[in-house]
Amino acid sequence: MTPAQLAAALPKAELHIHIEGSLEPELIFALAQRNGVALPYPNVEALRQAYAFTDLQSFLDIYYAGASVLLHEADFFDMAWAYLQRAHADHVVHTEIFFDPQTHTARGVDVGVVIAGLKRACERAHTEFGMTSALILCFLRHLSEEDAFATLEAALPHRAHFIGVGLDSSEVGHPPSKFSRVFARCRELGLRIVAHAGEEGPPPYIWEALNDLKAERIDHGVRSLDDPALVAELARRRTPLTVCPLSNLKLCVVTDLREHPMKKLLDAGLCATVNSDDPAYFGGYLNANFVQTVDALKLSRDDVIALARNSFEASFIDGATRAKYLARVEAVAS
């Protein structure tokens, strides 16, 4: 097998997937019709043509419009089930799914409805595919910390169904330290901590995520290379980075995939992983990200195996499950 073929075949975990970002235009229109929601685009083709993003904010504007069709438990189930089937086809055996309650509660949708639909899809994926999964509740950083606290309290009756919290949405101007108190409360509750940092924001945002929020994983983190001391600290802590190559390309973080820093991150000894972020908008699910990155950067077979292994090392799974998945990696790679 070539490195790209191996990348496609290996079992892997996906740790940076926004479930609302897996909502394909066809399903957006189907749910809009089912729920009587008017869309600002006449058809699927017109919506796809709008996916010419210049930065993170230009994407988020369309992302939130697309999410407006999600109203009922069945909608969240259908969205998540569609993603899980695609992930299974890409040999994803474990996934940790981000969801954004505030995107939906602002429209009057109860957080319990969101979680119930997502959880039901995850249970079906476990039954049909043997896939393990977990949900991570993300706070929208362009909103206030008070709003995040209110979201957390609303979600606590459903605490058994999500394992952690994250921080996403517009990065620049909204440093992680803005949310120090609510993340301290989340740690008290025993929730796992992740945070988006270092996508468009500077290295100090990554330092804040590590030191103020106590993040166990950094989502994106590609700008860590701008700060050698930060790279050394991430390597020392073995803090995983959930990197999303096609997202970085689509949002103009890099102008060419051949310039992507993934190889530099690996060579620096960092626990980098490959993920799809918002695949419906960025042109590819996990294998597309993996294969195109391998080809663009001419990653070696060892690089590919390291990325697959890193995905399980970085996962919030127990030791026995991790060992089982790592054994599968070795079996395919041998």
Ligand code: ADE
The other form holds:
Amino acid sequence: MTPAQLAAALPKAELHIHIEGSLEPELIFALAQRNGVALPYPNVEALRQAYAFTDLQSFLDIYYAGASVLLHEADFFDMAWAYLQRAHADHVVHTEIFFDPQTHTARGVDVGVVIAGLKRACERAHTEFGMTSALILCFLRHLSEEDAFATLEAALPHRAHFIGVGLDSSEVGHPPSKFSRVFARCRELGLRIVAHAGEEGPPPYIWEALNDLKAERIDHGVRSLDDPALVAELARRRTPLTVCPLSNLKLCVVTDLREHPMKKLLDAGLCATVNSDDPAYFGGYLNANFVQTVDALKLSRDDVIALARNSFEASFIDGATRAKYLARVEAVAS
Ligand code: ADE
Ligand code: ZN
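What's the form predicted in complex with adenine (ADE) like, now that we've got the form predicted alone?
First the chain shown before, then all remaining chains and molecules of the complex.
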């Protein structure tokens, strides 16, 4: 087996997937028709042609437009179930799914409707595939901290159905420290903490995510390599980075996958993981990210096994489930 074939076959956890970013153009059009929502594109091909991004913001504008077709519980279920089936086909056995309530509540959709649909899909994946999963509520950082507090308040009746909170959307100009107080409240509530930092933003944003928000994982974090003291600290704490290679390529964070920092992150001793971010927009689900990265960077068999192990080490599963999944990695790798 080549390293790329091994990567595809290994059981893996996916820890950085925005469920709204799994909405394929065909499903966007089907839901638009079902819900009577008008789209600014005449058909699937025209929408797909608009997927030529120059940076994070150029993507986010289209991503929020796509999410406008989501109105009812069944829509959130259909979206998540489509993702979970694809993840299962890629040997994802555990997934921690981001969702953006403010994208939906701004259109009058109750956060309870969002969570109910996602949760029902996760339950079906557990029943049919034995897949474990969890939901992570993300605050949109281009909005105010006050808006994040209101979102948290609205979600609290559903507290049992999400394990943590994250921070996403337009990074530059919206540092983690903008959300210090709401994350402090989330920690009091016992929520797990993650945050996007160092995707386009500079190393000080990663320091803030660590020290101010007390993030347990950094989403992206590829720009940490610009600051050797930060790399040393991430290695010392073993703070995981949920890296998304095809996203970095499509959003022009790197110009070629052969220049992607994944190998450097691994060689620096960091707990780096591979993830798909917004697979419907960036040209591939988890195995496409693995296979293309392994080939472009000529990652070794040991690198690939480390990445699969890291995905479980970095996950928020309990110790017994982690041990079970790590044993499955060893069984396939041996
Ligand atoms: N929301 C969805 N995908 C994102 C990304 N890659 N960065 C920030 N916010 C996002
Ligand atoms: Zn992301």
